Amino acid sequence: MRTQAQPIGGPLLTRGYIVLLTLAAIGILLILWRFAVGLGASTGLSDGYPLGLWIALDVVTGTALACGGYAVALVVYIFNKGKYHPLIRPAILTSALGYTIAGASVAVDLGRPWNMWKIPTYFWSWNLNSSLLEVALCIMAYVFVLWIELSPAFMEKWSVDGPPRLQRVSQRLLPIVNKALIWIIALGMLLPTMHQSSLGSLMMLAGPKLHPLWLTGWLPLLFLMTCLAMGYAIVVFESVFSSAAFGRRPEMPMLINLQKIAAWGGLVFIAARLADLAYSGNLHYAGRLDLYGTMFWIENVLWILPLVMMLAFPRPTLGSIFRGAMVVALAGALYRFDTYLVAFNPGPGWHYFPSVPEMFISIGLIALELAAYVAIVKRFPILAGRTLGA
């Protein structure tokens, strides 16, 4: 029997929220300092390492994996399982609230953050074909659409026992809202497949300045399965996570289920990529044992790893696909992290390795939206599913 969603309830000021507030409240104060100093004094970033952590860690692979919302969407409404819709909302949750925390490293990372608000305003001025403009107006789009699934939660909440005029305001917009979400979750499942593919084509433009082994006319395409494999992935780690840490009966059967379509989501990538490879006559350089070639098997051995758990592994608990989850989330990180830094190599003289305050900017941010997921989860109704003890 499938049950309604729930907020969990319980003290919130935890010791372990404790500390991610205090990483958090670290990451804020350099992230002022940042803009304090410049991004010359505060990070390793240079003319020949434009694009450094924050774009490739925080941006690049953290929007892969808030792709879970997208990655469910596809299976609830496209393929009409609708037995997955109780990891609907804490999918798209945990989406929006990637999808934010990237959008604010972005705005770390730019030289002049406060002319943001030009990018969608200013239309006459677009380039039409620039594959970044596209980056940018989909994911500024795509946190809008988010929130906006994500707010029958909210109203739901606030409608029963929110103050006078907000509670007024959700029971007036809740009926409106679901009757429009139709559109919006349309408009949701569009926008990731473009920016997703797109920032593939970013790495096209480096042309020789990245390694034959990333460089490749399927890059948008081999981009867009990585993010559907890691959406999958994050949703079962996610789960479990919610599971372990508030008590919940995790979703067995729906769980194991996604783990396998993004164990086999892996290999169908390694088969597109090795045949790309061997069609354009440059999968000898994976027989170099330099970083390139080792890094390239490394992942290759990532993507590969959960389905040999798998055939393990024949009775799934929920330590192995937990694991299975992680490995294909951190074979698609990899894979994403090489191709905007370890393959891409500017010329002879440029160097880059992450500053201090990067690393600690990056982990605050983490931290910020940890600490923004319990807090959601426990004052709104986000999770699904009955407490271990019911």
The other form holds:
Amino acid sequence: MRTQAQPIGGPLLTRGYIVLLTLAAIGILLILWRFAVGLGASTGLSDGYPLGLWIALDVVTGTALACGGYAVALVVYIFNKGKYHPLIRPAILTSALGYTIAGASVAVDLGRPWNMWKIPTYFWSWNLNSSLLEVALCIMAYVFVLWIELSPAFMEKWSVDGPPRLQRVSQRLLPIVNKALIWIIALGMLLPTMHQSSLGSLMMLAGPKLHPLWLTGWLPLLFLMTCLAMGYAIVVFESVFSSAAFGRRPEMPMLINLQKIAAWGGLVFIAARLADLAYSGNLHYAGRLDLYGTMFWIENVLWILPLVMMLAFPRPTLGSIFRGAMVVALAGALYRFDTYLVAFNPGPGWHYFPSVPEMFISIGLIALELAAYVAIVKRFPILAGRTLGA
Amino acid sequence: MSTDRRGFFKNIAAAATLAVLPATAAEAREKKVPPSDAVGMLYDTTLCIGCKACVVACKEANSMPADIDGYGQGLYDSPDSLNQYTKNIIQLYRDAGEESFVKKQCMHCIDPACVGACMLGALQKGKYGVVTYDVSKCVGCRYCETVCPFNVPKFQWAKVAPKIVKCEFCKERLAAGKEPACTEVCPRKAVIFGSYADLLDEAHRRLKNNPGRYVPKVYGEHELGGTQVLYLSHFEFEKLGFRFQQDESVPHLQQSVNHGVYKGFIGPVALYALLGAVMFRNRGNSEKES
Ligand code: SF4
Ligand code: SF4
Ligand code: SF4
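What would the structure be for the form predicted together with the partner chain, rather than the form predicted on its own?
Expanding to the full complex; the earlier chain stays at the top.
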């Protein structure tokens, strides 16, 4: 029996939702202000720390947390586990929103965003050595791909009860998109493989400014591994969350398996990382308990913790996998944050701490993302499965 | 079930091969050499008297505003480091009673990290090996600042339409057949202009003819893959703020790995084909529900 995805329905403007909208509005006002006064007055950035919270959090960490769509697609389409299909749509939705918000953060962060259109169009100027170029092009393409992957959800609804014009277009387009979907989904797996690893390559170019515990030729691979682990974790996290928030019955056995992949993935990640450090002879830095050594071990403990939790409590419950997923997401977020900010040392005399407006812009954009998620699952067929008690 | 299993592991093996590609495919990358027409600067700490004529000349040549936020208390130009108003600076380092001036500006690296970073090539290694900036291709991402091992590029933080500020070796003056403003005005010839090859010879001649006068090396001959601005010093280079002494250029690691993976774009195309093929074989299955 196919469990059809359905809109949740229900009122939109709950009290929590109004809080989200307020935060989003504050963020948007601050963004306008940032464009009026420039980056110097609105952020804590400097020539020493030219990349800050918006890049390290919203882009580098945010897109990894938005890798649920990528991670589940691999399971369903490549490892051929069709029963995981009901998890795809919500995962793609969070991915589409996460990547769109990351794109918006980049536009806020760039000093000359009005030149952004030149990135995809000035192909004769492309510097093919630039990992940032690859990241930029792939993310732009991927945002587009994700919304196409998601478009059947919208068109399914519109072809039934949309306004007449939309209804006709949807009815015409839906079969075409469905037919082409396999190639679009393949693209939706290729692009994250490329840009998530390139987010690692990007910091390889910081060279000696990056602490040796983080700087390695394996950065692309380590980044790829973290985005997958985080992708699975976030699907678990999100499923448990929406089951609680919207009274759905969670797909327990599947979620347990995904959490297993994420937890074992953490072990593989640490093994690869330690092996590489031992091989390069940089492992001794881990023995120093300075800021870097400490952060290194905090990351590693967080990576191993989900597995320990899993093995210590062999009977997984909704709460235990939720906590496990949260730790995986945190481990990945910290690793990425450290690679971009903490392990990056521009030399003596430079400090960075995000300014208050910088933080509220990040918070506002995340609130906007959550608000859009709630609105879309309430109105469009995203979540599958029966409501509790049905 | 068993065929399913086998297929599963085959798929894992294929995926794993592609995943480790980046790490294993790193190929030997040729060391970059300066172009044949490379120009350079040679700065000698033992000759510099800290008069800052070069700082003033640089500001004039580039029409840069005075930086009155520094020590001048609003009265005169007094930057303490390279910044959004300053492409060239003389700094004073003091250590255990000894002191030394040092001139800082873009090093015009032979294998520049900033050029490797810049998406559309706003920063480029141009004529004479000089690293130039074209604002029309700059998106203001500041990746160049992040990667420069000498912290040279600066960003106009105070502006709503900010640019990157860095020494471009007086490219307009070079094009007009003149030498850079800073080398031209130096009264002690502490910083001189010339062809890169001649200056390297000159530096080694000075080292040879004045034993004990200098730290026995030419900074920039090998450091960070080599720079077209060369330094002689009677002070340890670390103490003058040259933080890195490694010979390997910054882009070497990243470009070795990247060239391995993206060579001819074969990797991504192959991966796409593989993903598509596996999905095609699995088609229909994803629709089945348990
Ligand atoms: S010193 Fe910095 S800005 Fe100058 S060429 Fe080298 S990397 Fe680029
Ligand atoms: S800030 Fe401008 S010059 Fe620097 S890397 Fe970005 S696009 Fe290039
Ligand atoms: S070459 Fe020109 S821009 Fe560079 S430091 Fe000298 S005067 Fe300034």
